[in-house]
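Only one chain is given next, in structure tokens, and it is the form predicted alone.
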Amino acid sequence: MRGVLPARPGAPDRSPRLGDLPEPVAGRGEVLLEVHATALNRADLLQARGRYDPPPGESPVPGLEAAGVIGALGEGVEGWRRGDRAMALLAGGGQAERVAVPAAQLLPIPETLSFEQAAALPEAAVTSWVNLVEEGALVAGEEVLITGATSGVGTFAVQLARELGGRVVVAGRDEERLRPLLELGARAAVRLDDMLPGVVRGATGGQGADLALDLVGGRWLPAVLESLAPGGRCVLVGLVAGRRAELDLGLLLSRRLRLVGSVLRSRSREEKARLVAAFAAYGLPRLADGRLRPVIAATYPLEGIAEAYADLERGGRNGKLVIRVARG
């Protein structure tokens, strides 16, 4: 089958290539997906210069999210037949014709959805839901302050904080890009630089955000950690602007404040699951009728493979960069 080859640890060359893969086999309690549509996500990136290992045991080939066709079922699988439309969260594999995934971390398709835009869903959807809801306890009526909220993650997170009934504000480098996001549900944008705490304690009433979903760390924690309200909570998924920052402890304790790290791909298939089937309880009805939905910025070939990577580095786009696999 096609898809994009593992990346060559140091090979000079980290662009993605196209290449002969081995034919997955769906194992017990696994699906075999036949892949219309996946999309990409910075960790791809960080994978191709061999800075981000899959985890152990877990396909090499690229790829953290697809939507398709089930093609076959694995031993023990119950409740999913062949040529039903799903879409599925990925530790990897993706970024081909077929991927084998656990059962437990497929969703159906609402029928309102085409393969494209459900593929822009599985990572960001279920990425936006632990971080608002089991790392963050968002609470309806809360302040919520979203980072680098033009990502693919950070536009479902706009979406799903407003369902949750959080009162979102959105900060970023482009401030021309942050406005679509005040469509989607954020009630302010704002610009991410020093003077982001004054900011947001001027665009939430004075008191300052209750929950950060903090989508870019690096220089710029120390700021969004400052625009919280005393006993307020960060949790930091991304790091876009670096790996190290120079925190005031003092501010953390005087405000009682809690900072969380939090990732996605490296937790167990056990934990998937459940996460899954709790953002599907409430994100499924919500994504039928509307309410919630994925935002695209652009649509590659599967041949497009090396431009969409490209783009995707070189950012300045809203929303989730999205691949068609299938001929067709």
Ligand SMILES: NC(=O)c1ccc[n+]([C@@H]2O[C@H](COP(=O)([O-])OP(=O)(O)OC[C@H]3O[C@@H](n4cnc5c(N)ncnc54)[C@H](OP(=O)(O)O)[C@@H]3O)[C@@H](O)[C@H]2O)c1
Second form
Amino acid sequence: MRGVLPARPGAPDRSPRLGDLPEPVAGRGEVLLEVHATALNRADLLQARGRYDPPPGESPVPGLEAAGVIGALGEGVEGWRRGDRAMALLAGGGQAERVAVPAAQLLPIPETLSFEQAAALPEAAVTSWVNLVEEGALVAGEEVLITGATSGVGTFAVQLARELGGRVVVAGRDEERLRPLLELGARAAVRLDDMLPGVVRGATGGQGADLALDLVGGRWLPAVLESLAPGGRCVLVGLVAGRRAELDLGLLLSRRLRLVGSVLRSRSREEKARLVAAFAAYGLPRLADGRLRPVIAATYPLEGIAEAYADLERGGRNGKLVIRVARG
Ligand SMILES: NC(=O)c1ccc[n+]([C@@H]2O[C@H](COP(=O)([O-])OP(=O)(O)OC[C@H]3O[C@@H](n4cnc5c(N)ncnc54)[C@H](OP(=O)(O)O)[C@@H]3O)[C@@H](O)[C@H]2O)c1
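Moving on from the form predicted alone, kindly provide the form predicted in complex with the named molecule as a structure.
Below is the whole assembly, all chains and molecules, this chain first.
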């Protein structure tokens, strides 16, 4: 089958290349998904550079999410039939014509959504869910700051936080591109700069944010922590702005702040199954009626994968980059 070749360690050219891959086989508890669309994630850029290997035992082919039709069922799979439309949260393997997926990491695609729309959802939705609901323990009425809100994850997290009753403030580098996030339910959009703490306090009636979902980290983490109200929590989910920061630890003590680091991909299959089920119960009805929706910046054919990766790296767009996988 055709798909994106696994990264070769030390290879000089890091742009993704299409080629022939071995056919995946659905093992016990897995299904074979005929992929109609997949979507890109920041992690794909790191994986292409050999800096983010898949968890042991998972496919070395890139692709953390896909949507398509179930082509075959492995042993012991119940509740799914051949021909069902499904979207999948993956530890790898989505950027190919077929992928073997644990059945418990599938969600049915609501009738109102296309394969392209569905492919843009699993990673953003489950990342948003685990970090807002479980790690962040968001309570209705709380002030929520989301940095890197223009991203694929951010554009979904804003909507989910709003649905959960959060009062959302978004932060990013480009004020123009923050504006559409107000239509997704953010109450205020602020620039990610050194003025952030004061501006966030101004936007939250003087108190600061109860919860921050930080998708950028690095040099912005101190300002994000400074933006928190006493007793506030920060869930650090991304490091696009860097892996190092100098923190005033006195601030953590005096304001009784909590800083949590979180990653989805390396969690066990059992934990992913639990998270997918928890999101499905809450999110599927809201996806079906449009209260939650994927935000797609651009769609490419599988043959345009190198251009799509280059666009992901360049940035400057809101939402997800989706890859269409044509069926023969
Ligand atoms: N921990 C996990 O389990 C997990 C799972 C999924 C994603 N993530 C992380 O979540 C973040 C979003 O992922 P994605 O795939 O949705 O990303 P994406 O769509 O590629 O968006 C990247 C985002 O990062 C911002 N950004 C890029 N460079 C920046 C810099 N130097 N300083 C400040 N902001 C910068 C961009 O903001 P502009 O609009 O200003 O360009 C944009 O909002 C990434 O950090 C990713 O690694 C983590």
